[in-house]
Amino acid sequence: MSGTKLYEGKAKILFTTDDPNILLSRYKDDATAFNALKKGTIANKGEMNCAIASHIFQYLEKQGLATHFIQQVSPNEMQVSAVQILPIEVVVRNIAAGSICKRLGLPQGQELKQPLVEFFYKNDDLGDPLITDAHVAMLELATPEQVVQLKKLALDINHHLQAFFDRCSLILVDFKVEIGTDASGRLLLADEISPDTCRLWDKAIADPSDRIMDKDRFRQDLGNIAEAYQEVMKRVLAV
């Protein structure tokens, strides 16, 4: 059962429990773009979100790689750990794709030579703008000693993720993630793996619209955003 509202963000709403260190993540439908400039619904996005979250997450934690997953207790809620997430979205980006695109000129679908890891100030006022290692050091926002390990953390997951999206005939452009630290100072894999936090493009279908599988349909209105979630999930439930 859930307690107490802590926080409410875009996509899930996060509750409090009997215990502590353990908090309830509920998924939710609404589907928001551009710093929540563009708001609407995904049908059933919350459920589909929660099972695919869930099942990477666990893939995740096979690889060895910590995550704040604990179970997934019903269609659309997780148990999490309890963390204090970074201000610092961690991004990863395997070919050039929106706003890097805009930023440095690259042609949309450019593969890059090596993965880049690019950090971004989670801070919705400031439209959550990019940073340097040395802004994330004047703000305070990690320890040098941190920010090492965030760059080896994600590149870690991006290996595992690549290799687990390709299985399911899906080609991983980008995704960001959230990380934060548990009571003894560990830095675990937070927030979510989905369609709403990665690029996900279909390995058989050329065509540059048709084959975007996340959230882009939403921000680019293509149509079709709930079905494409949904296979999406029925690909990587299967794998």
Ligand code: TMP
Contents of the next structure:
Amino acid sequence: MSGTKLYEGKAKILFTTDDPNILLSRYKDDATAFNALKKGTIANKGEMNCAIASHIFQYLEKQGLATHFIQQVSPNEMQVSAVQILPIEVVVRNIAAGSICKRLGLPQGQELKQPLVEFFYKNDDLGDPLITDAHVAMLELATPEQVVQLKKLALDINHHLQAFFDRCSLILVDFKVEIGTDASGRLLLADEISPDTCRLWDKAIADPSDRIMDKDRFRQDLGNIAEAYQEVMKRVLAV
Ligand code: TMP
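Switching from the form predicted on its own: structure of the form predicted in complex with this ligand?
What follows is the entire complex, opening with the chain shown before.
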């Protein structure tokens, strides 16, 4: 049946449509952090992230990357291809920030010699733990071939996103993507790409707090959260 709620996540709701291969993704203003221990809303976030993600998915498609994006159908809704999401959060890091600093003692802001791809087990009850390829194989989260493809795809996305955000005068510190398989088994970039899922620093600002243009403003109570998202949207839509 069309319009049935399939799944409600922390930032989006997925609905069925008349076509079983197409879903409607509705972006919400809700914001959570630390596995939903911290909850709030960011004014207009749903519309801003939907606009940002739509633009970026179309950009990546133009670069030859397959995504689940079909079309934006309202300010906070897009049609997407129905995919089976792999239970792996794929993180790519260019600069040390966030959990890797805590885990490995790296200083915030240290540039990595080469992009680092990390896998986290998508499991809220366990707090999304970091996992290795051996864990992916043991838990049968993806096939060995898919692991190779995932890493290549993650680095390709990083390459194109770094160039894209550079044109927005933003530094892509790190990001998280979710990948799904369509009915024919093809891997598609799914979920969203937005200031909720990327760390973005303003290239022109040196102050470590002032330069933050993403959800870390919410996570760390830095204020001017919606303003930062608004500025990211303005720059993204201008590229
Ligand atoms: P981390 O440093 O907390 O591991 O986050 C790495 C990147 O992944 C950062 O850009 C934020 C993003 N991220 C999500 O999109 N969802 C999450 O649940 C977490 C923990 C991080």
